[in-house]
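The chain below stands alone and is given in structure tokens; this is the form predicted alone.
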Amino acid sequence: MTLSKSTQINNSKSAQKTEYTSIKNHKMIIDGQLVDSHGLDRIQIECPATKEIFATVPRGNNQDVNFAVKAASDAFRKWSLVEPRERGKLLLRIADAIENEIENLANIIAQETGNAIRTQARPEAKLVADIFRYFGGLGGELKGETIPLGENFLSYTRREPIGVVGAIIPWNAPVLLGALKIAPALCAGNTIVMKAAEDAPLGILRIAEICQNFIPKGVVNLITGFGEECGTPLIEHPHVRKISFTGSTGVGKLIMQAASERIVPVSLELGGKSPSIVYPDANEDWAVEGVMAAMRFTRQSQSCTAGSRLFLHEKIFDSFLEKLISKLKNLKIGDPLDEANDIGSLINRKQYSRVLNYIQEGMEHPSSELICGGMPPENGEMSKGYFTLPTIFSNTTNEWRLAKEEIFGPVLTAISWKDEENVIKMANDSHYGLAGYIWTHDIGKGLKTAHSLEAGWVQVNQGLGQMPGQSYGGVKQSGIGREFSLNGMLESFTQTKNVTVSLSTPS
């Protein structure tokens, strides 16, 4: 069963499409001010859908990091003393301001990331407003506990902010992932210095600009630059008291090593190679559509939660794949600012080449079969940007490289299974442990399988993204710490202090 280059390439020009703008020079935000870097160098921002430069940002360095951390340190004491509910009210006002800019943010996200505006960029912008609103409502939940030591003592704990948070975010969902650090950090009373991804800094820069209208200067600082030039100085800075990182497992290990030198707490949301297990009773359209959503095809599968290992029961292997291919045909690839399109482009040339190398290896592997997709066309509209085709390989083993490594592109491996115990073993045979997906009408079996998976975030009969209030994060080499939730805020952005008072009268 082979169907190559099956997904539609959409070349239509929507009347509502926003045109790409001319080059604009942006600045960083430090101590409430829009500033250039000390070195005055700049980074060019490429639109991945056109391969054209459309903006520049400052190329930050160690001096800029020092300036930003000092500003955050100076702002911390006063901000940490603001009554928590008042901090929450300010976050709610930021949420309202973001909601008024949904379309502007959606256009920025689509242009800088290549993510389609209808299926990805606009939903991301809306979720960012929800994130600020959710954490804005948690100001009153920064509670401690009392410890029953008897009538002669009052012993209690209190949640206190940690200090200056150093945050680093990736390019795949930069505005959402940035909001997931800014909002809980501020609610808990911390200040923050964030380094944006050099490929997609503009959306989160706009969020930081909005924040300046409601919070004191120095509370939120946004620097732009390369990892080795300003990311490393940030995580090694002696006045940064907490590090929050989202990105690759390899970089996460380096950050953890650096943090260990100063005994600084870290939160790491890292890579994934998530299993999607389909039982034979789920050979239906709803499950097929769920698998597509879990694979994040409409985000070009540039997602750490992508269900990129598809375990199909042998009884439904061929028929399920036929349904999946049929539905993939209807997805339209093209200009991310065109409302008609479902899928945009990969982020940059490096990632594009990396994904194509995996596809080429899969096509040459002796025991794999190309089911759909493959190499993108070398000519035509798709060749003007970093566009790829949703690609599926079938293989009998979970051991080959495409089933082991995080590709971060639309490459799905389909593996047949017969024995339930064996498929769970295969699903867990990974150094990753971020997400998992299970598809079955038997809810008891689905829950049992969910409990057996070595993953921090598991869904049964749905392939949705994360929602505010959920506890989201990984196990094994997919990271430590949690996001999206009250507990995540308390664990990641506060520290516990115990106070004990003797109630007996001193002699």
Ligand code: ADP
The other form holds:
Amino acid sequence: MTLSKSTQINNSKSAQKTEYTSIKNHKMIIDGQLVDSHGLDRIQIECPATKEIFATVPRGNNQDVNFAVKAASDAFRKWSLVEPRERGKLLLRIADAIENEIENLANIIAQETGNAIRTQARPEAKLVADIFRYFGGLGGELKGETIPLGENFLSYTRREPIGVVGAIIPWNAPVLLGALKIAPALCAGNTIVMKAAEDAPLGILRIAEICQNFIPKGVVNLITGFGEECGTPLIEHPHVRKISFTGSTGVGKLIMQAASERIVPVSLELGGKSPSIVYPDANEDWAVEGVMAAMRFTRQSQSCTAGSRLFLHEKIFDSFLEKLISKLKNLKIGDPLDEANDIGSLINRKQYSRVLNYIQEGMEHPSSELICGGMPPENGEMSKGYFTLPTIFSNTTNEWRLAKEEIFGPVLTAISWKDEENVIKMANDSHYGLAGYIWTHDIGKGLKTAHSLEAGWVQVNQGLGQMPGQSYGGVKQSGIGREFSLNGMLESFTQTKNVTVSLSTPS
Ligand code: ADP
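Could you switch over to the form predicted together with the ligand, since the one displayed so far is the form predicted alone?
And the full complex, kicking off with our chain again.
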């Protein structure tokens, strides 16, 4: 197969293009106030598509964490006593306010993450409104149960809030992932201190700011800063009663250790190296498009659920890849604020060099063949930001580093299979277990394979993103706990109390 520089590099400026804003100094939100950090230091926020600094945020520290956790602790009791349906109504009002600000949020997300506004940033902003609306309707579902101990007892359970939630989020879908913790935590009656990712704190800051218009001060606190400087003090804080983390598996392990010191419940949504298995009967355009969506190419594949190991049946291996490469060529890479573009840039220099190192290694690997993409151009428009090309290596096994490690960039490895049992074995041969994708017209076969995959979420014949209501999370080193759903809220943000009453006490 010949090497093809896939995808179009869009150098032209579309008429439908939002202009970049000038540098703005933001504050964090603690106890209902916009504040600087105690240290007064700032972090510069670079737009990854231009490599220009366009904003700064406070560089939070230990003292800021103490201040925020105190505010959340002080606000907790009163908030927990607001009737659950009332809390839900406030979330619905927040949802409406977010909906009125979709364009502003989409712009912020595109600028800070490099994600293309049409394909990613705007849909993310819309989904955030949906998430607040979904959890806003669940106040009445914080139900307990009665236990049948006989006529002389009344034994029942209550779903109670846990207290102050310490939440840490990453940069890849910062507003969505932040909302997924704020909305259920608040619905269940908790208060929250969230640490934004240092690379993309602005969208979630705006959400936290919107929240302040509807909820009491101290209920939602948003701190900005580096992981070790304010993430660590947050997870180690004695008054944080629950930790919810989304990020890398490496940091997830540290979080779990910290949680074990105080025996606090922890939810972890970590990395993935998800398989996409194509059966020979699915050598068709819809499956090719599904594989592209599953690989999250239009998010530069910076997604934990990216279907980054493509298992193609040997009978269709070459022809499926030909179709895939030809469709990738139609995607436009460039300025994330330009409506015409499908693909934006990677998040930062560190991630850019990391992804390029993997590509270099793939190009030097004796048994792999680069069939699409490769190293991005060193000059021209693409070199102005951290832009990369959708890249595919073929004829590889499941046994090399590119097929084992989470790259978090648009590097797909295509692996050939002929025996179903063997492909399931290869798919499961990973320490991750977040997502999986299966493509076939034979629905019975597809479902049996879905049941055999060691993953928290398997999609058959589609490669979509998460929807509110779906319990989402991983198995193995992809994490523990579920979010995104009613069950996720009950499991992750409430604790059960049993109350047992004797009905035979003498009067
Ligand atoms: P990524 O490599 O994708 O940035 P990380 O897991 O390093 O993923 O980061 C996810 C979030 O975890 C970020 O908000 C980051 O600041 C935070 N973080 C990183 N290291 C630590 C740490 N040692 N303790 C607490 N939080 C951390």
